[in-house]
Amino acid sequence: MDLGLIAQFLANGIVLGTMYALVAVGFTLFFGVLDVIKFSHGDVLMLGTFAGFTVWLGLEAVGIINPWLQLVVVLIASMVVTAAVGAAIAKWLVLPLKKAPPLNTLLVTLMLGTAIREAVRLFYPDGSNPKAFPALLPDASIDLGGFALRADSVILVVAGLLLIAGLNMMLNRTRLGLAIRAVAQDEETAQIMGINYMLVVLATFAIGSGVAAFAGVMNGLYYNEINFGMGLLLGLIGFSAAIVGGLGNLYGAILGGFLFAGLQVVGSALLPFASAYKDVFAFAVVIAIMAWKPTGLIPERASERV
């Protein structure tokens, strides 16, 4: 295998890893604050991506064709819609089940995800077929000795990493971040200290969902296609990444996202005759890692949640 091909695999892995890390961060935030697994996360992400796609169709219809302006509006629309849906789920589904067995919340969010997915398939115009997502980023590339470095991939990775860095800074350097971490460690003491518990929970679910929406748009820009089932696989991979990294640990979620992407790339390289099995290879390795490290690669500590 030549160096150019290896570099291409590496570049693909970095893009995918950034995408998966953004999804995994949401699972970590939800679990850190409320100890819940929100299995509708991937489908909410898909819903936000379709909302952004719909906004793009509207911009095209009114004659706004500047790709950078379109990209900004699509991202804002997607993240706002997804954040609002995430906060609504927290308020009207997750919080009312707070005292119920964890399995109840898991099943309710799983069923909600199925309902969202089927609603898009049935009620969105021609929703059962894939949609061609617009190429809003530059398509130029630089040839580096057999390796084509795509401008859109560089922009996506830089933007995704900046978003992750911003989220980390928010959690560690702002009053909202301090409140989120306080609730994650001890919600009763946090409320006694005057922290608005409801506001923190809603903000956490909105932030986690909004960040995932960025990953959904990123997925559409990278593959130039979206479909009603995209959230199912992205959600499963994001959850697996959060688990293998250490559920409840932000850095573990990021590590898990890049690890899963790396495993997919290795699977593609080792199984060139059957690259369709790269997901099978990645999940098999993740299962082996979980058997070896049941608490994840970076185990959560009660004093460092989220």
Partner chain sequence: MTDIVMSPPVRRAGWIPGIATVAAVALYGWAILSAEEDWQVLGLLALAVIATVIGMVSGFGRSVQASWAAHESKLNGAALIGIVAVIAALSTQHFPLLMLSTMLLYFTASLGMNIQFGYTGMVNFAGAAFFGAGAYTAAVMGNVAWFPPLLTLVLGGVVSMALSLVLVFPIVRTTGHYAAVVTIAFGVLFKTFLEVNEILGGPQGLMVSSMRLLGWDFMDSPQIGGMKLSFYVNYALLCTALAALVFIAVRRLERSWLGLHMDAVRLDETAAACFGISVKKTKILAFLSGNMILGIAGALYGMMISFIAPSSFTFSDSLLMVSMVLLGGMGSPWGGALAAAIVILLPEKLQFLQEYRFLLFSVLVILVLLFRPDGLLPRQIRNYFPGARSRQ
Second form
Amino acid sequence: MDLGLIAQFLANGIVLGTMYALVAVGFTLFFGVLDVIKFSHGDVLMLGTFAGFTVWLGLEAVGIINPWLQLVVVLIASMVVTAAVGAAIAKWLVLPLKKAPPLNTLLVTLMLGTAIREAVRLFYPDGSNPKAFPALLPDASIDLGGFALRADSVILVVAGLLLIAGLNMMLNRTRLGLAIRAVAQDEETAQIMGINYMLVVLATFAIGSGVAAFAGVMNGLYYNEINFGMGLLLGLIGFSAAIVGGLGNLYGAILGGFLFAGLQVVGSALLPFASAYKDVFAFAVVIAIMAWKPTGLIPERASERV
Amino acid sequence: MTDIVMSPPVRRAGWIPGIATVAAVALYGWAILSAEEDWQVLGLLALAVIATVIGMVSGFGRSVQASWAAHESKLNGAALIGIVAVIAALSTQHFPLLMLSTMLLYFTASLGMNIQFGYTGMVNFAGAAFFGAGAYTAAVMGNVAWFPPLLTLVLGGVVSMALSLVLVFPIVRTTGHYAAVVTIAFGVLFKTFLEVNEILGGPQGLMVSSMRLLGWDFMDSPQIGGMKLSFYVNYALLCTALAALVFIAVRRLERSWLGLHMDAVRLDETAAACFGISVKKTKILAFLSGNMILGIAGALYGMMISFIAPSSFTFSDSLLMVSMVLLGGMGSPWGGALAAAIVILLPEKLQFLQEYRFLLFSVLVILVLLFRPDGLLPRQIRNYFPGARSRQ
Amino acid sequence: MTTSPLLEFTDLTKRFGGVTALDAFSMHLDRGEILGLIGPNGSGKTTSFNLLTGIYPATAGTIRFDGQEITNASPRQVYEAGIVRTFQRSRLCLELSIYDNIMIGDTSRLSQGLWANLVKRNSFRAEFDASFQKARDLVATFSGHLADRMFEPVGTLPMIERRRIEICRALVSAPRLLLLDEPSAGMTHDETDQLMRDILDVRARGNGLSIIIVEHEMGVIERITDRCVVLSYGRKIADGTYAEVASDAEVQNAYLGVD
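Next up, can you give the form predicted in complex with its partner chain of this protein, since the form predicted on its own came first?
The complete assembly is shown below, putting the previous chain first.
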């Protein structure tokens, strides 16, 4: 295999890995504060991406056509919508089920994801067909000896990684981050110490969802297409990535995201008969990893009191 | 105060409320299966809601429950007769019989899923994959002329169980969300595999040969007294037999020490282990037996609809199966029957709902989880033998 | 050699990360003895139960039961050897009936095979009838009025009754060693007394049950134990009759924090 092709696979893997990591950190954050899995995550980000897309249509209609301005507005719109929906789900669906078995939260959000997906398919104009997402980033590319490095990929990856780094900094350096970590550690004590529990939980869900919206827009820009089902697969992959990496820590999610992307890329590069088997391969490895490390590659601290 | 406590005279509940319910449900089932206009279906649905409310307010529901607890075997027999009677009443109509058979197969599948979700508390988000494994087994074995189709059903269960064996190791080692990922990953993997595998027909799927039993092809229409019946009568009767058989087996499982151990594992693994219950063995039994049931039901489903494709066995279909278990009530077999009826019948009967069915059921399940987490027909306290609970 | 102790810890140690929960703990329990395991919060009492019942692996040291080494045996093997426990926080299955909860404790004597459970329903029925009678008698000892309510869910019962059912679950398999983890928690003085009398009743009927009891209620310890072992910060600081350990200066320091 020639070097150019390998570089192509590598670049592809890095873009995908960034995208998956952005989704996976949401799962990790939610699990951190509430010990729940919010499975509707992927579909919420799809909803946000559609919101961004709708805003773009609106901008086009009123004649604002500067791509950079459009990009910023689209990003803000989808992140705000996603954050609001994420927080609303936390408040009205996840928190009321706090006392119920954890399985119920997983199920209720699974079903909510289906409901959102179906609602977009049925009620968004022509929602069952894919939409052409605009290419808002410069389409220049640099030729590196048989391999074209796309400028948009570089911008997306850099922006995505900056976002994750920012999130990490927020968690470790700000008062809000401290509050989130306090709630994650011990909810009761945090409350006694005067932390506004509800606010912290909602903020966490808003932030986690907003970050995922970036992945949604990124997905649209990279493939120039969005559809109602994109959230399901992204959510599944993000969830698998968070679990494989180990729930409850940011590095696990990032590791899981890049690992999954790596598996897909390796799968399509090394399985000679058909790259169609790449997802089969990736999910098979996920199952194998779960058998080997039942609580993920970076395990959470087990603390069951007997 | 006297030391002697008079125990109240135990009046054993009569069988009449139970029989009346069976007869009413059978009549209702016949009516809704043969209803053709939307307004008829909607009217019947309204009737069901009103009857439920009256039953709950008047206390008739309670006496039905008591009656069922006291005369269970007889009433189960009556329910079986009721289904056969409905089949007889519909015997010339293709479509209602196909729906009834599908309902029975989904009911059977829900019994399998109940062993996992309801009793043992294990998640399985690949129900449609194990169901599909059975159906694909039937498609492949249909080309082997000498192989008896009845054994194909068994083989469907065995193949599904063999696939589960691959997952058993990660499933037993993981718990909760980690186990969920294993089954979800498997479900996606299975469907993707079918789509890209040319030998198994790819996205177009495969034809499935029909059931043949003692030289009788199920595609042939039975003739009785010069009247030509729908060939679906064959399938409806076989589906009834399968559902009844699985129902008995799962009931016995629940009402045995093994079923008790499954409950113990679901509710508190640590305590269960401290009392000598093998958590691993219990989980393996639940996972394998549940998936075997799914595989058998899937094999018969494939033969009945005679054509299968990967698009029938997606993650959404797995979720629909999970919805059935939740709607009916975790661990409640009759709940599964009710939920299967709702899930199959509603979109088929009200065609304007067909497009909205996934949306409708997901919202329904969310409401149930929020406001009635035990399901529509909640599971009852374990009754090891009919009447055992009232004996003290 | 009937004089060998029933249970023997030798230098039993458990570390969680950097915290030493149990530090070279050695002790023994004689056959038929009732031993009080006492000490301030976090002194390693429950940890020793968890090591003994196989919930946590030991970091070092050995546990011998009836001459057999059972260090790091699985919870199931420990149960089969005849050791059962109750939990600090009640761990009953609230959705299940009283009868079901008690039968969870009798695994070793109930059929485990698929064939016996699903197909041979007549012999299963005989097993059910016998075990029902046994469970009912046990419940009658501890809580007479519940004996006629064997098929009610445990979740509807008050805390005291749940404690009693938990003890019935532990006793139904006729164990050789019973581990009680703070049985008096959430009970009044009289209720605790009654519970202890009932446990001693059952013990008197049977085959010399030995008991280790973890308890903060010193009155209970004084009345029922033959001997006490005192733990502080994971180390044994005293071993003797209640009167002996109560007058021990180091024990008083541990409890009162006087230096």
